[in-house]
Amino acid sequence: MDEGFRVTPWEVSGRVDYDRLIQEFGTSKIDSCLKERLQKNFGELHQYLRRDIFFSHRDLDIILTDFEEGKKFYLYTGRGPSGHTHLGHILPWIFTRYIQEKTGSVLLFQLTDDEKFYFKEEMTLEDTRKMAYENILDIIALGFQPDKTRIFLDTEYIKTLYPVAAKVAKKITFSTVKAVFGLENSNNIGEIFYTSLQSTPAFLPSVFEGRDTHVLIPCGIDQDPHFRVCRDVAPKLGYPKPALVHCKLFPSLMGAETKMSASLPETSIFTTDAPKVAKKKIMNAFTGGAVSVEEQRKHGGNPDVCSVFAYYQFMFEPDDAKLGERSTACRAGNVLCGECKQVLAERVIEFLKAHQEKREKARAILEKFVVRD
């Protein structure tokens, strides 16, 4: 990706042009017709759809047709357990839960402990396994249905995964992997093989059901390259292509034009952050305000580049009218950045306290969710 931004499963840099990314990746925009159909089927339109946070798809229309015809489809999403969960990670999970609630679909949730072992030189398999179980607590805390949610680590579910992964691997050439992911001869062979394993849960529902079964994958747009390969392989193996719905990347606290990053803790709010830590990060966040109170009152601010406003937009102001009022007040200079930060900090702390309570309770019911061989 040139001209100022780059998007891969392992790196996002620069200001992402999402309209251009749709063209580059060859996906389709979630347009007004598709939104109307979603609202008709689900009775409401999630705020992530209303605000174009989930903005792109592959074959979402096929999934809706299945639902309208009473056919079963599965959900599939995942997490690479390299560290604690931040708000950017849970964004697609929240939307996945919404789809599960509206459709009653079974969710396969993959924890790619092997992937992070391959790609993170400093991490052992014991490290990635430990972090996977920490991440699972966050997944459960979001309210997924235990009878319809199967969470697994690759290394603990490998007997089920590997036969399909082997079939996938046989259909992917090294040249394809190098071209799609930018891998080189110096990459270890685990990194080269890995996309075969990430493809596998997209095909497992057809194996489980004994017939062609569609799968919908809610994920960040940066994960799409894995599933382009997966979709190319599907017909060669006699499986239906998985459908995808993509979300934008949760902005960093250092600027709404950059992605939240776990490798830069000060840019992110983690679900395990103490209230005072979260508040300090927010109060130090980049805003679209002027250099002084006087300038702010006179010329207003710019919510389009403001990290704080992005937090309201992505998670912390569900009311569209109130979000619009906040934007208008900012541009008119009727609200100062400090005020916005203070209110946001209170809302984030309220969310974290509630989530952390649920997270602790999740320890007692973890085994209801986890599947192993």
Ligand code: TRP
Given for the second form:
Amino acid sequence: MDEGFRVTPWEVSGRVDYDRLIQEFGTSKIDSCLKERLQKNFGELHQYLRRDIFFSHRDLDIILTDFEEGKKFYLYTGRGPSGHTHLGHILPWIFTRYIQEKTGSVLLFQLTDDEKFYFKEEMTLEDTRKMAYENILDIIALGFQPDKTRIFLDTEYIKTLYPVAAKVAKKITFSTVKAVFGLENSNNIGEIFYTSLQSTPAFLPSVFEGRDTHVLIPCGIDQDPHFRVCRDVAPKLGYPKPALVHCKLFPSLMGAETKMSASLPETSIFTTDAPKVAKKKIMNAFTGGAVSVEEQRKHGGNPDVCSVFAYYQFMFEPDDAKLGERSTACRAGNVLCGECKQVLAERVIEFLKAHQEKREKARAILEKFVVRD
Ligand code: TRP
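Any chance you could show the form predicted in complex with the ligand after that form predicted alone?
First the chain shown before, then all remaining chains and molecules of the complex.
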């Protein structure tokens, strides 16, 4: 990929062209036909589907057929616990919860403390484990069903994972890992092996159920390379290929064309941010505003490149009509950036306060969700 953007599980940079990604990764667009089917089955079309934030899939139609036939399938998603949770991380989790709500599916939630230990030079295994437990509070706070949600850390569930991971690893060559992930001879062997552990939960439901069981994986499109490998391996091991739904990457406060990154804390809102801190970040955000108030009143702003507008679109304006009005008012120069930021800050603070309360309550029920072996 050389058209000024790059999307891999380790790096997202440049202005991502999502249509091109569909082509290059060989996934399918979530088209109007599929949306209609989703609406028919689930009664409502989630905001993320209406706005093409979940925009791409592999075999989602097979999962819908299962649902229509009353067959059960599992959900699987995950998190690499490299730091606190930011709003970009919870986007696919919110969508996962929506599917769980609609289908009653069991969810496997993997926290890859090993992955982040292998890939982050500065992090110890204790660091990544500690962060995993912090992240679990955010997951629980989102309202997953305790009897249908199994959250695990790789290092604490390894007896269950390892037999499948070993089978997967035997089917993946070093050259494949080099080609798909850009790893080199100088990478440590944990990094090389890791993808087999990310594949494993996609096959565990078939092991648990003792028969072929479909799995749907909601994730950021940057995780697709792992699951391409996973889907190649599946038939070689006699498991069904997992289905996927991919979302776009939540923009950072540096502009609608950049991805939130935990390594630039000033440009992301973390679930643990104090309201004041969050507000300051928003007030400093990059917008699509003109150079001066006069200019903006005259020529308007550009919501397409505005990170504040992106926040409304991704999370903080559920009403499509109101989102449209905000965009029109911006382009017409009828609303200025300061005003737009102020309203956003209020909504973000309201969200954070409610989330942080639930996050604290999650401590008491954490053991209902976590599985170990
Ligand atoms: N590799 C992912 C990350 O860095 C974590 C992960 C593990 C994951 N399993 C997954 C993400 C399944 C999405 C779906 O965050």
